[in-house]
Amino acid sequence: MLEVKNLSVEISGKPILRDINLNIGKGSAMVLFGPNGSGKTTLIKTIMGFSGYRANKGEMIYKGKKIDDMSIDERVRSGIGMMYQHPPKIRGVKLNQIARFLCDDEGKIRDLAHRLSLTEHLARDVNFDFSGGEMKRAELFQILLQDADLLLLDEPESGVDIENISIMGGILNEYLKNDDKSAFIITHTGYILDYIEAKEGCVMINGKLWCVGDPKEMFDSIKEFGYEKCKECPWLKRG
């Protein structure tokens, strides 16, 4: 579904990436493990085409098509969907309003609201007085109302309890289960990795792909030894 060849980043004149390659299947779901700071969250607003994240070398190949000159709208209507880090607030906007933008089933709308506990904040302004949990909650549900084939996802569990993170973990599997469905996932926490059916992991370090393999038996891995360790990483390396 995405292909990134060879794709290096600069901010503001700034190396950030250099020579990622990596490829995420129709129907299946990649996760992306690295310290703060490693570029992960850089790859995935190049990915989706944000202003000020210029790509001075490599591609990005989507659903068969080159996305590199594509304007964040195009992309979003392309099918690509982005759950962020740390969600705007945006005042003015109420949760609804989005949601409807978003879909014209009520019915979706309503049973989804409900299935995330957020009922109650479809009234409200976006983000606004939400807790950390109720912002990602939120983000979910606008991202699963798009209907987005390909999900990224940056630390969908950060700021979020046990108990939510096992509701948004389900109904997030639930979705990827359609064979259409692809997700590529930062995670610091590990946490989803109990609910999505991910095959394939890899590392950042210092802006570059290192290890690819299993994603439990990585995270496993960094726990026990850190991410220095995955420099050494018998795997394929990449980058």
Ligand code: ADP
Contents of the next structure:
Amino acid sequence: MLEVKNLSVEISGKPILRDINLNIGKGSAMVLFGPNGSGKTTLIKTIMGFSGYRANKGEMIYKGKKIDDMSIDERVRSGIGMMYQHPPKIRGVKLNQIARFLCDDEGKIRDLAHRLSLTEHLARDVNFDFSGGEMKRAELFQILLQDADLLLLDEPESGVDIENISIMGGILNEYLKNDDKSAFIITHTGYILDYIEAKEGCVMINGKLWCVGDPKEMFDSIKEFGYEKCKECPWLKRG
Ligand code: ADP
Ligand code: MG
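Next up, the form predicted together with the ligand in place of the form predicted alone?
Then the entire complex follows, led off by the chain already shown.
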């Protein structure tokens, strides 16, 4: 579904991502670990096509097409969606309005809002005075209404309590059971691994993808030994 080849990204002349190679198959979920500031969000924003996040080397192929020169708009229309790590607050735009823009099925909007406990938030300005967990649920709400095929999830569970992680995880898992849907998920807490059947995980350190392996084993190792150990890990293929 998405192939990233030898991708390097500089921001304001500073190299952030170096020679990234990544392959996310159709219908599969991949998890990305890595310390703060290693470049995880930059990778997702580059895939999404944010201004200022352009590759100076390499290419990205999505559904068989090179997307490097596509606008964000075109990427969204072709099925790429993103959940922000820090969602923007949008004064004057109601969650309801965005929901109707993304989806014309009123029943689906109401049902999903209910399942994510967002019914009362529909009439409010997007993310304005939402709690951390409400913002994350609203993000999930929007990306699922968009019916994205490739979900780029930037720390979907950060700031979300255990009960809500379980609700979000269950809904995400159900969505990803569809063989046409894929996900690339950044996680620090690893909680999401309890809900999503991710076959592969990878670790980013200093703008490089170091290795690819079983996400649960990788996360256990990270918890026990920290990220430095990842670089030496014998049972993982180096990226
Ligand atoms: P992570 O998500 O892994 O915590 P980020 O991708 O957010 O890391 O950031 C990687 C590095 O790139 C950081 O040093 C960050 O300050 C820098 N960076 C990201 N975006 C910008 C930007 N727009 N301008 C300047 N530096 C940036
Ligand atoms: Mg980040």
